[in-house]
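In structure tokens, the next block holds one chain alone, the form predicted alone.
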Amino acid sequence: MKQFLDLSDLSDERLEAVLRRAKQLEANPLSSALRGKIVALLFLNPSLRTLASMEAGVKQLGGDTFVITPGQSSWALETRDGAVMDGDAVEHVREAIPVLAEYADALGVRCFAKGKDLAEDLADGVIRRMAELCPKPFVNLESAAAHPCQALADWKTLEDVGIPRRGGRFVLSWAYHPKPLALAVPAAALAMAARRGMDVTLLRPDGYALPGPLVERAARLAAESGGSIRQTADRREALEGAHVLYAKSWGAPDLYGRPAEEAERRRPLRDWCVAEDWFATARPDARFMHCLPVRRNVKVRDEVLDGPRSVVLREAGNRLHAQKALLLELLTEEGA
């Protein structure tokens, strides 16, 4: 595997080897396997878990890093074919990555959506667009519609914790948001609890109901692992029994690159902060995740985030030891 751009990039097998090897990796967390390797960072938006832990798991397998910050630390990118560049990018991807790959064993890339077209951001062609000109290892750091190395992570803090795979009950919720968020997260996570075998909930206010195709690849993985998928705006019987929530905000489908017209419908919907009283019907021992940023009070209740249903931070310290799973996978014949 030369490419991971979606969970999916990992087989089954390969899967469950890089999460056994993340687990071993929690627990020893020094070598040297890539002793003399060179892993190059290019973000394009901002970051800190993603981009610590990625920093610090390379050091930490021996290896080094360096980090490009378009328009900060380097000239600023153009992205799109057939650009007429003249305005502030002066380089283009076309020529930035095969550099890149020249100076480095592996990339990896973070470039968020543009949140304009719904149908383009779907597509991830910015991502894949990339990747397709890197002759290196290239590795997904968030891209417009997926978010692999946090779906690694989150697999690997549900089996941490003890949540069943097969007849877990997971539900994706949506939260409050002052502006309209990407989809990368909730798709990753939808498609992530799906491939599990869960019974998975998606929990949403009229309007807010994820885009056909991320729901329609969650029931096939669903249908093919034993799972379920269903949609509800109901949050008592969507909780019922439930072994998880996990919040997210994303934006309407249907006014997407409308922010303005979307900030009237989601005016309404501040109710929509995850409080303890959310899981009245929920399991005792429920747990609580986020990808974080959260916003606080806004998203969530500090009751929630400090309370010990919450495992945001387990799914933090899991993007460590994930990506260096996910790494030796990569740049080892060990994960050939």
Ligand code: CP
Given for the second form:
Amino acid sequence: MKQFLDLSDLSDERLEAVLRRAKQLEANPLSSALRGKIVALLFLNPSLRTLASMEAGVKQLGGDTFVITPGQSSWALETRDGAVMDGDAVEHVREAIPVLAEYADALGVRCFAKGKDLAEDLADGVIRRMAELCPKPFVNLESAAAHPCQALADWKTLEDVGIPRRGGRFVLSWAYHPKPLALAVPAAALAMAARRGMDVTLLRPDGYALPGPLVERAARLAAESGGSIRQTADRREALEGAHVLYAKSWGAPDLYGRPAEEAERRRPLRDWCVAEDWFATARPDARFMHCLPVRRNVKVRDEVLDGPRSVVLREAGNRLHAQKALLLELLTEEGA
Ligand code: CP
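Next block: the form predicted in complex with this ligand, after the form predicted alone:
In what comes next, the whole complex appears, and the chain from above leads the way.
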């Protein structure tokens, strides 16, 4: 496995091995396993956790990194095939990716959704084409439709806090945000929980059902793992007996690429801000998860984020451990 574009790139056996390795690395973080290895990090969009955890992780394993931020530290990049490059972009990824691969042993790339065409973004073609251009191991650091490093860290977090696989009740809830956000994280969280064998409830207001292909994929994964998928707009019903509430916002799929109309639909939904009373019917020890960054008191109230349910910092910490395990899988003989 030399590409990690989606969690599905790891077989069940390799996924379990990566999770075990991540746990070991959490206990013993330093090694020289990546000595002499360089990981290039190409960020076409901002980041705090992904950038910092990749940099720290490679260095803790004895390797090194360099970071390219197109349009800031380097040339603005064009990603569209066949583009007439008479605008801001000076260099095409068709040259930039193989050039970076000349200098590095692996490449990590963040490239968000364009947010105009739903089918195009769901196909995740931009990151897939970039991976094809890369002759070295390639890691998706969040693309249009996937955030597999987040999914890996979230899986480990669920293990860490003792949430059962079979019979674990996982609620993925839409939350208010002032802008229509991309589908990468909800897609990743949904597929991750379904593959883990959990009973997954998609809680969302009318007009915010996730796109059919994402739900259908999750249903297939749930069928294989013994889990289940259902959808509702009723909070009490959704949270009944829940072990986990994972909050995320996303844009209305049928208004994709039409932000003004989407804003009108979203305007009356400000009460979709996770509060302690959402957990009234959940298990007393139910956990709150979010990938971060999060807008306090817009998506989730302080009382939840700062309270004992919240495992958001553990999720962020697990980005480091999980990505280090993944890099060993990609870059060392042991992971071959
Ligand atoms: N969760 C996550 O990917 O955070 P960043 O966007 O800060 O990297």
